[in-house]
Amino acid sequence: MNTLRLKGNAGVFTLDVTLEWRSPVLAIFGASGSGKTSVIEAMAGLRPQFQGAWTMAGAKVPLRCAPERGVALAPQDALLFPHLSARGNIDLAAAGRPWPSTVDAAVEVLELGALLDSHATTLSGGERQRVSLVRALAARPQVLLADEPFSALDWPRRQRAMTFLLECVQRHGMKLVMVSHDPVEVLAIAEEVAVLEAGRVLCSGPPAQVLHSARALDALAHSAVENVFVLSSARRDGDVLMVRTARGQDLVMAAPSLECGMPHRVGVSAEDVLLATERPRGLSAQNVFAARVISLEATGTHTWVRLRAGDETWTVRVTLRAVEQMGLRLGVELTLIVKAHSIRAL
């Protein structure tokens, strides 16, 4: 069992976090300003104003900077030493020792070989972020703390980086605590997730359950896209894109500009999805398909409705009145409607 207790003044709110998790990969998730970075920086020993305790597998981990802790941080903004090259930054973390095999592998996976001798100030944001991640691995951490480690990476590199970190966890026994605002990342890499709101843990548990709970959806309603689909294919057809999700659902979306290229994933807000008790005719909406209600959770003035369409699951936000008028209940067959312009590339 791993545990974390933190309490202290975080400025706009008082941070008060209590967490327990068993798996080697924990994601800390939440809207902007919820306290995610404060938690990860406190674990890294950078927030001495916070009081608390941290244990991993029952062993106490001091909440202060010390090399013997076996903890390394990959910060969101990279924070490379500007007077050093990429190689110099990595060497500094290695503390005079040869690079571990994980670093050599990471350099190859993240395509950094040609950039190692480049000055840190000449690197792009994505390049700096990749170097920051490799630098953290060079410290041979038992626990890697990563604050939005993939936010500046394009989707193909993001996928490779996530796969590589999971291999580090599985092959080398490294533990990972990762901050993310991206539900796809959390679902792909984490075994447990904690959702924060105003410095407190709103809910925690397996990502597939937590991220679709009413409490989490309410907390993220103004900052998240509730329906996110990874794509298996996309092709342009005039002013639209014909895309297929990884689970085989075909969607039509407004085509982005030619410079944007083809998307690897798309998102739809829960408020941009319409439901109908009968299949309508003569609609301008390009996406109309059958769906079945698999859960309903009422919170305050609205209800979160989850539906299965083919092999994909959709989340829709409707009023309590709509639930009553439409007779929504488990198992009801409906028609799900999405405009092409409501689907956007992520």
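Note that the coordinates shown come from a computational prediction; the quantities given were computed from them, not determined experimentally. Residue numbers count along the first chain shown, from 1. The term rigid core refers to the most C-alpha atoms you can superpose between the two forms while keeping them within 1.5 Å. First, how it differs from the form predicted in complex with the partner chain.
- A displacement of less than 2 angstroms separates the C-alpha positions of His83 between the two forms, with the rigid core held in common.
- In a rigid-core overlay of the protein, Gly327 has its C-alpha displaced by at least 2 Å between the two forms.
- Once both forms are fitted on their rigid core, the CA atom of Ser151 lies less than 2 Å apart between the two forms.
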Second form
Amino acid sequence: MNTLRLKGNAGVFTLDVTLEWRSPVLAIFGASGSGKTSVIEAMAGLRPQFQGAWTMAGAKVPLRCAPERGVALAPQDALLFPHLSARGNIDLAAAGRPWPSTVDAAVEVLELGALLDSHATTLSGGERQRVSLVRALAARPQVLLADEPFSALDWPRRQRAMTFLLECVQRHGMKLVMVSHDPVEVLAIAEEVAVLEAGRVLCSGPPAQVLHSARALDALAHSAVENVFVLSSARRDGDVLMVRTARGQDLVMAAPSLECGMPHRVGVSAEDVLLATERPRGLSAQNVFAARVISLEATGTHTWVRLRAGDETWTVRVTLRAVEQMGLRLGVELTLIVKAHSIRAL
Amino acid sequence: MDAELLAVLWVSLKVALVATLLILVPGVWLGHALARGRVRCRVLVQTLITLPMVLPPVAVGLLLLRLLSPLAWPGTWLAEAGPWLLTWKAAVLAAATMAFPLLVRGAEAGFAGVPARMEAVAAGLGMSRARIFWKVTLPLASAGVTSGVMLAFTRALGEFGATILVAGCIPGETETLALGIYARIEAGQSHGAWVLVVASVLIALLLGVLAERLRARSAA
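Let me have the form predicted in complex with the partner chain next, following on from the form predicted on its own.
Starting with the chain above, the whole complex follows.
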């Protein structure tokens, strides 16, 4: 069990965070100004004004910077040391030791080889962010703290970076605490998430549950990917991919660029799913299947409908009017419709 | 070049170099501490540091004379290690005292230009404080620090008022360029004085080019 308690004045609000998590990858999620960066920088030892305590598997981790803590931060602003090259930045974090194997692999995966001798000031935002991530890995952290590490990366690189970090976690036992305001990233990489609002933990737990709760969704007012499915297989068929989720649901999706290989996860926005009381005919949509309503959560302006289709659970956002007109209630059998282009590779 | 001129040049460079080296570490340390706000009574400390710049150099010389006098403490204690007054060591002390504010101010300006967040990010990577200072802070502040060091060296090289009171003008021992020019004018040796003036100008030009190169290198 890992725990974190933090308290202190963060300017516009009082930070008061209590967290418990078990998995090696924790995401700290929230809207801008919710206190995410304050929390992760406090963990990195950069916010001594906050009082609190942090433990990892029962062992206390000091909330003060110290070389032997085994903690490294990749900051949000990807601040590189401007008097050094990309290589110099990485060397400095490696403290004169040879680069660990993770760094060599990261340089390759993140396509930094040709940029290593470039001066830090000549790199673009995305390049700086990639170097910053590799630099943090060069410090051989047991716990990597990454503040919005993918925000300046294009989607293929983001996918590669996420897959690579997960490999670091699985193969090398590294722990990852990541800040993100992007639910797609959180769903794709984290096993547990804490949602922050005004310096407090709004809710926490597995991303699939937490990010789909009406409370979290409305607090964040996001419109991203609420349905994420792990795939067990994927094969190309003309201009589409025929994929099967780990729970056995077959989906047809528009084939993404194969630059990143076959997708391992796919996502669908709750707003891109249609519901029908009868099975429609003559639709261009490639995914039409039966589903049963398992929960309805009405908020002020809309309703979150959760449905079971086979063994998979879907989250759909509909208007209050639609709920009334369709007579939606628990247990109702419906038809769920998703366009092939609404399914995105994550 | 005659032996007399060489002796003046040698004493000048020796005094200025030793004085600059003497104040280098404390000056850089104090500049860093001031820039990072780690000094208590900051205004008082800065005022005291600036004092040699605003006081007449002769007044500073008189204060040093009192300090080094073998008739009262701490001069009595210092005298146990050998005489100070009218030696090149006294010239070094006078030059260091007058140059110290320039080095501290230059270093302070240099360190103030290094974002504290840069040091915080380095700390966030698990780097020790010493490593952060040597590898991040100092290189980034090098333009200011270099400028402070160069200014301090040139100030030490041209020091006159305080030096003449505590070190006198002993050829080959304490006679620096400034003292040498004054002594030759007093003695009516205008040719000798002009030779030293030309030497001073050449050294100043050389230092100016060197300072500019170092500044450009630091800025790059």
